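Here's a solo chain for you in structure tokens, the form predicted on its own.
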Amino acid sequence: MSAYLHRFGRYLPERVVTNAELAARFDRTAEWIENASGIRERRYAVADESIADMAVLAAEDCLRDSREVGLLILASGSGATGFPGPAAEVAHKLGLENTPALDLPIASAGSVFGLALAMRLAEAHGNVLLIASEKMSALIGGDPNTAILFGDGAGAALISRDPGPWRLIDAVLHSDGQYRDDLKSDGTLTMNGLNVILHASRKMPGVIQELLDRNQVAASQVGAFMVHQANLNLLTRVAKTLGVDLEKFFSNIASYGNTSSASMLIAASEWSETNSVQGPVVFCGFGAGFHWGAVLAERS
């Protein structure tokens, strides 16, 4: 049985944090930050704005007038380390009192893992609401090379067994725990930036090519690539490795920075409002764990 992508939603906090503000804090220049990352500004949630709060607002933007949800999946790498996770709270606030709610505590790659799960679980649960919500500003420490990258926000997608605009075709997922210490948080984010970028720039195009080969689709046939917005330099490397034009990689990182697992769905939400792409779409993410994966969709 097929699964379909129906629509997306997003929420971005109101507070805009510019490169100039961070430059003053971390002894860098605004120009250096933009050149290193492609980021000009990002959003920070206020102190009492939680991961669940942002998730609810993104979900409401996605659901609009519908509340027929058979399963809720919430991806967040910046969620609380205790239990329960935020998924149950989000379901309650949305009025989904008896709907199963699943937490995916996966940073950066959580939304692509969630999308792959939703594609398989829609047959059993009908409408699956996938949300990714991150408050990365709460994890930023004193390392300027890390602090300049991250922002806050939430994205959402509705996946269903009922026909919709995009049919989900296939997914490929991978994990490798030997690198788990290169990107982690115990309340403060630490990252071996060089090793993370090295692996991401290899594994993201690798898993995309694996997915395309399995489905006999050439990279040149893909209409759009919707990938985790880590930094602009990484997107450029992935496009170059695949031999496709960077313009096919939708990017909003200049405005929002790296919102971890939320970034792919926030990007998809903005892209879906204006796109006229007819070819297949590839979703891809890479993050802590290491976890990485890709999902293929086509116009139905």
Given for the second form:
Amino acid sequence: MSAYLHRFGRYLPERVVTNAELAARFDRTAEWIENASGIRERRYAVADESIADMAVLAAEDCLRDSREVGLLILASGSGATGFPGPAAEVAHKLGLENTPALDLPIASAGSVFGLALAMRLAEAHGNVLLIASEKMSALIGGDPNTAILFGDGAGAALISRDPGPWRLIDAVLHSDGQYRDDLKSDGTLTMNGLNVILHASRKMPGVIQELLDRNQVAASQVGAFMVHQANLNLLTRVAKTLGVDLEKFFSNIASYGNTSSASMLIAASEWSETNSVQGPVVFCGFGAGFHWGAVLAERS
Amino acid sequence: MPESRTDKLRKLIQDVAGKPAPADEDESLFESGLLDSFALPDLVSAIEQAFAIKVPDADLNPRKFDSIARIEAYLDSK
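Target state, the form predicted in complex with the partner chain; input state, the form predicted on its own:
In what comes next, the whole complex appears, and the chain from above leads the way.
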């Protein structure tokens, strides 16, 4: 069984929300926001721009003119509750009639879970279109510590059993529901920051090391780490724990903030346009649940 | 006179926080503003190194590290 990453896509809403704008709303300074998160600005969707709308645009950026898709997986934690989830709408808007469309409503780790599933399902379905789309601005409440972090956007990846630029090698996924109340949304996002950061700072390097160890790859051999863009301070600690240079962790959090599940694919999309790293690439995510995982890929 | 465990802990907290540890061993390190969410994992790592222990994921609870007294109690349990 082999699966390959072919290409990525992304969509970011036009509206730029700067730290200065949020500082005025939440009684913080722009400098405090940047020091606390590494974020300078983020994008917000307009009121009538839905998760499905953004997902379609990211998918079109990824697919270009092709519509050869055997399975669509849509990760989104900020979608409306109830059924059906947005995957069916996205498939319809892309013209993918009768193509199975699967929702993954698990927030920040959604794209790494989706990538691991796509890797294993490509053999049966051919081309798997993975999309992650989030409208986090709709969930922001009055807590400045969480409101400053989040932005909107969508990312996409095309995974196939047909050979492509990157071969997907292995994936490790974990969940621990005892922490389900520490990061959640019932329409408004709430986060126990102490516990979330404490666990993320240990579980992200932990799952990456678990993945590398069982594939006999040293962290120093990895060419790039494509990690959920939660907070620059968190990425710094993950890099330090693994003993690798922070420069190997691609980061665009300064421009887009934390876009939950979408962040890893948006980052991969930008990275893939500007980088020709030869070593293995590690994808990693952590978020509500807690769910966390990592995926290893190498140049074909 | 050898350094006591409490003195060693105070030094670790000061190194991580960049400010002196509180005199009151029961004072919350978080509610006092001495440690923030990113300093907590740094403190846990520093404790692991300084006392040659491994804090398992099951023990990753901020309350266990919320004061000098609670950290002492945690170290006693190891």
